[in-house]
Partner chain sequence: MAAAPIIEARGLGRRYGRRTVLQDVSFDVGPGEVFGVVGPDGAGKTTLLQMLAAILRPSTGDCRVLGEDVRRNPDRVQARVGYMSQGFSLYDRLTVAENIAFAADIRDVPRAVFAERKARLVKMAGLERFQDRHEGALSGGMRKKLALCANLIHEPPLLILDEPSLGVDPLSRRELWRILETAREEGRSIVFATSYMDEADASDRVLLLRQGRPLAMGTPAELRETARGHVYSVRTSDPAAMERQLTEATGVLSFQRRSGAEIRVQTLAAAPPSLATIDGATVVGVEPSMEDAFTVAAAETAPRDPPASELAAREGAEVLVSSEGVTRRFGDFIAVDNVSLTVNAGEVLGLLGPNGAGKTTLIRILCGLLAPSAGKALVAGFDPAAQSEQVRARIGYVSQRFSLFADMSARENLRFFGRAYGLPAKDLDARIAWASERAGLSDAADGLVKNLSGAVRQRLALACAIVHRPKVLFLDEPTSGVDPLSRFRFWRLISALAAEGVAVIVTTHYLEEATYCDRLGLMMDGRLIAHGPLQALQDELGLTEARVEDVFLGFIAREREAARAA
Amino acid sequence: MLGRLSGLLTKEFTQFLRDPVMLFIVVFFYTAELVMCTLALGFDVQNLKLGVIDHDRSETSRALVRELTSGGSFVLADEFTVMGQAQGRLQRGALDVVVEIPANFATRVAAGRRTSIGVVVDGSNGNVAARARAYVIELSARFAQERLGAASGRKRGVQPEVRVWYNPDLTNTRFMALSMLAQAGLILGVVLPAAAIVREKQAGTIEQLRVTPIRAHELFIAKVAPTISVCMGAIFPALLVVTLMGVPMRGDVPTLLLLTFIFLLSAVSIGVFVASVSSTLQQAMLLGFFGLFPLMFLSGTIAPIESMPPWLQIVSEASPLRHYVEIVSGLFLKGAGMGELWPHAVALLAISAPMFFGAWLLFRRQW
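May I have this chain by itself in the form predicted on its own?
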């Protein structure tokens, strides 16, 4: 058995390494695509175009505008005298936000009285609009608190001191880089073994293998091993890439490798199950992507799991990507270890075991 399995593994690894396109795809997914998708899918909104209608024209109103534009979230695009002028710019997409400051703004602020400003946000892009609205509220509240404290000479009420751990500047880049790292492993873990097994069926070479002394489980293992080995090796250039993108590695690499191996088992189990129910490469690819998109959407990388309906939050537990994102976030950003991450490892094993068993039953029946 060991001799047959060794020969099959040598054949599969040789065939995989002889294919420069597949090697390029693996390296590309773990490096260049990781960078491009992270930068493209960053949800940190910067340089929003701000229009201002300042009816007060005081030092206080100008200080508010400086507060809004000092952090990089807003860029002062233009100033207007009436809302009608700004409306045309909003309709053309030349502005994202318009802030209208009333005439008695400075007087009311100096007196410590309640005052308000008008804010009009372009809501055609819901994500940008929500963040722009939140930025204006936060910056205005900070401005009002500072002015009130300066006017009264003391702080009023409860003054919270907020400390952000693990990601102190609250940038989304670190989380997205780790999410893309996890998604690369899922996609390759599903697609590569599915393509390798179905290619044997479609080319007719599996009929030749059936007349050899090879056992079904030996071929099964030989088809799975190259994908896991190559993806495990691709983790190292990916580690270099995410480090260059400013993602700290606070955990230990051996724990990362062990948990990545368990995650790849769950991804490969989906791929071999897809291959077992497919007869052509086209079917395998369509079925693979049919399953990949729900797994990605339910992983929390695109939308927070907490914002999903309760029943979908339960369903998301079946997504291996959700658990691996929690693993890499904990390892890289929090410095978590196996003591904190073992429930996710158990969940990944619980996902992969029935998938492997079902795929093995189908594969053995076809064999």
Contents of the next structure:
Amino acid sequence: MLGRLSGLLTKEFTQFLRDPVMLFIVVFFYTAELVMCTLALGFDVQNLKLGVIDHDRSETSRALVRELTSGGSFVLADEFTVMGQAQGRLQRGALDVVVEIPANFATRVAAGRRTSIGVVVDGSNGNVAARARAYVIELSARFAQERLGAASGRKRGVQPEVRVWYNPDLTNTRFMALSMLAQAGLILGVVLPAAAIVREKQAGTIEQLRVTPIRAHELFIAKVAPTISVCMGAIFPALLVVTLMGVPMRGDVPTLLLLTFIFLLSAVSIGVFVASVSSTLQQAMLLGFFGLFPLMFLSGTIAPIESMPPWLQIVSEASPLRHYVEIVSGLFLKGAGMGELWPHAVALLAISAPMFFGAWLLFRRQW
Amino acid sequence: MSPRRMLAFMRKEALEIIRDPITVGIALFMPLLMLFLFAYAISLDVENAPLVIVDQDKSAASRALSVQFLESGYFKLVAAPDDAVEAEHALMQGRARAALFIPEHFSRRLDRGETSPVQLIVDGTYASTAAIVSAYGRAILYAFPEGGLKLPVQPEVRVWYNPQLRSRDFIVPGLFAVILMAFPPLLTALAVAREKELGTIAQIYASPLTKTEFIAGKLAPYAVIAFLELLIVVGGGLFWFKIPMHGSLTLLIVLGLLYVICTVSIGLLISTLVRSQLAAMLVALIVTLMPSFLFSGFVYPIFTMPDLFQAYSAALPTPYFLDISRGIVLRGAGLKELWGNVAVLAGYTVAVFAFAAWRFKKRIA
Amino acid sequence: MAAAPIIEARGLGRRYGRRTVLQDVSFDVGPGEVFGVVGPDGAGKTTLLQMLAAILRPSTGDCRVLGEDVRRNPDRVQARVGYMSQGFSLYDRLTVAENIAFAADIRDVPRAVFAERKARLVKMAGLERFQDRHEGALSGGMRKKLALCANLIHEPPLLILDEPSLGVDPLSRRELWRILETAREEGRSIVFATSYMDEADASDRVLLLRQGRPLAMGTPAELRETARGHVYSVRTSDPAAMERQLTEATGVLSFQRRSGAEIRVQTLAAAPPSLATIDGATVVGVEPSMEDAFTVAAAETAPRDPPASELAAREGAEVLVSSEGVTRRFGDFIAVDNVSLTVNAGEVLGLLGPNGAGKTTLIRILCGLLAPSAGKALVAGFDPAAQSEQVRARIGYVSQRFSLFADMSARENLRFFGRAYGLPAKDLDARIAWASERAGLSDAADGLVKNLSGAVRQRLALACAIVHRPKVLFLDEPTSGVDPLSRFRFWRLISALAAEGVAVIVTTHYLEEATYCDRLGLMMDGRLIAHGPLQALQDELGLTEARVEDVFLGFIAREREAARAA
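Alternative state: the form predicted in complex with the partner chain, after the form predicted on its own:
Now the complete complex, all chains and molecules, led by this one.
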């Protein structure tokens, strides 16, 4: 009956708006966390500190060093005469990369003979090391091609035209903002309904509701509807924040809302599961936060999915967040629409629908 | 100070912990779960980036270029459509992270000694992957047709401290620092807040148990748990994941103990500031758990952060132990190299402990 | 002989920010003295006790406990007193034995005497068989007794107890006081807060607190004496009409309908209530009880409650609740065992029994919250197990915890329950006004429920439970922890509702409240061991003019006897 349902919904919204903890969590995840992470975790690896040991001291060797430091990737930090000197600096973290150019470098290059240069990368930060290694290989290949061309006296070879789409300046900022947006949806989608249900259990009011003519499905709807509407409503201010952080909104808002709705169905289902096994609010929150951890992990927001082992990649298909992240980044960064994103939408629906149904069955059984 | 009172308090605390499946679960299972997830799943180097190749030349040379891409180990082929539109579609769907377009007349131009443009489009969504993919892509293109090994300038890259650049080798020692900051403070803060919430603390207040005995009694069992966590993750890291250990295990364990006391004290400090378990949990999540993952330099290097966040990071104990742990495990560093970090950590511990002891009052208000 | 006082409090007070919760409290407690603190909730009882235990710093005044200043040497006070806070103060995950051992260790009990003391206390508390059970798995009464043992293990000269018998059944309450009696004989002083007037009556001296101020202090006899001339017994053939008159009469502080045709009246001035003569009505001055003393001392003016409605046709009333052989098992445990009873419209049935006797389970079955394992119930004409929806629309339920939504206002709660019961929107306001009036909420508080006092919450819970005009009302310990004046008032509301034809089933731990019920059901181990009007029960035991407690204990003793014989 509509009267009962609207009474329940009024109550749920009133309680939600008066709960400082829940309001804090909503605001925190949609603003503070989102802004902090986006600002701080741009992860733009630039200006790596390069140490040079130039045994050759020729024009060619200097050209190589210039080549390496020409872009923004490396800055020349220091020069050494022997490796031993550089080693200590490397160990202290004062250098990221050391390049050692052999004595007969210029002659060998001029003669078109193969020449090795020694490169040492500090591997203790694997992230940085992976990039540093790729940059050195790229830049020395470019240097080699130019020299080869110069030696043979004609322009030749492949002209690489590398374009980075969707995020031309290659910062992590945009993706970070979007994944935080998606994560916020998941965390809140789980924690809010779980808290709303467990709070009633804890206060004993659920018993009081059970002696009224309220039906299980009415309470179920009243418990999940506020979360879904709050999370969908929060999309708009969050979008504003995200836009301020420089993420262009290229996609279609109705599509976003529709898919967000499907995504939230799975999140609130997890919330209902969590509530059914917890008896206190902090149990529910602990379970909520930690239970979500694997899901977040397998969503590609922390580490790219394609670098995971194949079995984990398969497992990650079951994470609703993974598909949602693909959808959000598709919509925002790539300007994709349903035409491109339908496989993720279908997967999301295939995950959410049974979960939601399962949550409902569980809720009704416990009623 | 009475050892008997303190021991009784520790014993009680230990019994409570053992009989609480949630605490035990979070304390021992979550670190293992994290260890496995992180060690298996985080790899920021790029292998097998999904690639679509649109070969409009279909010559021996264009096929050779495709082969060089696929044999480099950095790329794997997901599709080879004739149509550029389809390649774009794959990028949009996220099925491919890069697309290689080899235009018509590619081989003819090469034969004539002209430069031949080849387009590589990289999906920039994952900036880190994209940067590496584009660098390797360029390198392969520059080196064509000789191939990487035949280039006149041959960088012989050695990655020190982590030769195979296994992400695991650098993630797992970092995890030692992160896990000990993520869970022990949370559990400690919850434990004291629980006593406040249930009212059992009134019994403690109205008893001869002194402040020191209370703090030590609370701290010790949680420090033991945290230390167990350390052993679990270190054991798991070294024996299951075979992380090569270059330094002294004893030093790592000893300094780990110092760090554990530090993080448990932080939990205690939080619990002196809040009244309810819920508040304790939220504060712990926001002050210890989240920043230890995000801002400690565990995954995202600190030097890439804006100054404000670098300062924030420096205010956490985690980056210092992170350096210690990675230093010992990866670089074989000893006290000589690490004393600065050790000093900061020790000072930090003393300060937090003193502040918590000062804040804790054997009174309701 | 002037032994040094155990407690010397002078002008003691406490503020939280600008809010004063207690002021100007001065008293002494001598060795071996039992000192009761009585007052409605929010009177400052807990604050006072916490200051005595030196775990709360006084804002004003001085206090010496055991010769030590609570401000300057709180640690020395803390180390020597026994302090039992409200609620459960031990570790639920520790066993009985572990809890006691822990208490002894942190209180420096010499090991040599520990075993002997522990054995004695555990035996006295009747906990010998439960030594290895977790504290959390004990019944409320046992947990309280255990907490008391933990506070007696170091043989403190002073015991400070904050509502030790709150929510404890009469049987356990008796055992609790037997332990305290022993402690007192050993020369310990006891300071305790309570809402049980019989406990206050049994102490050496009583302090009445109200809104943070001392109202009166003295021996129970002195306090009762202050109420002399204020208390009258009115007997009449038409109690309903008399109640209406008393409600209107000025100078009447409060009145309680006793079973039969007796009404007890407390007046503001020391004079009989001015009543229009009703045929056959007699007004006799009576010996004041502690309740009367509290009512006279605490009440400024009587709250104006609705008079019982004109309709008082009890004869030939329909049966609204009936149960036949209702049984409920949880595994091997039989919580409710073959209970058959009926309640008519306009009747109040009181269910009494120790904790765990099955009262709450029985109510839950009748409400349709639990299905019976066997037997059949009929509530308002429907079977709660099969037609739970029809039943739920016709009953009201107030649980032990007054389950309201704490973060909503009184009005919002009422609106919510009104809509939950499917009241049409246009009737909602009228119904809420009606329910508030019936529940004595005319001063309908607009603040959030969590800021309301226990007594107001209790009345709000009642209003929420009757907003849909239920035919049957279930009240599970509705008066727990509420002061006597508010309890009186609550019972008058209940009688008024019953007079309108509502069938009421109520459980309580305050045995004196049984006199307000038309019939009583005594439960033990899931069975209904006695059932009938109080008078009939007294007759059955051959007791005349016996207190409810004696009747209660008499039946329990008879039952145990029978069990032993079998």
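Predicted model, so just to flag it, every value in this text is computed and none were measured. By rigid core we mean the largest C-alpha set that fits within 1.5 Å across both forms. Positions refer to the first chain, counted from 1.
Colleague: For Phe236, does the CA position differ by 2 Å or more between these two forms when the superposition is done on the rigid core?
Modeller: False for Phe236: its C-alpha shift is below 2 Å.
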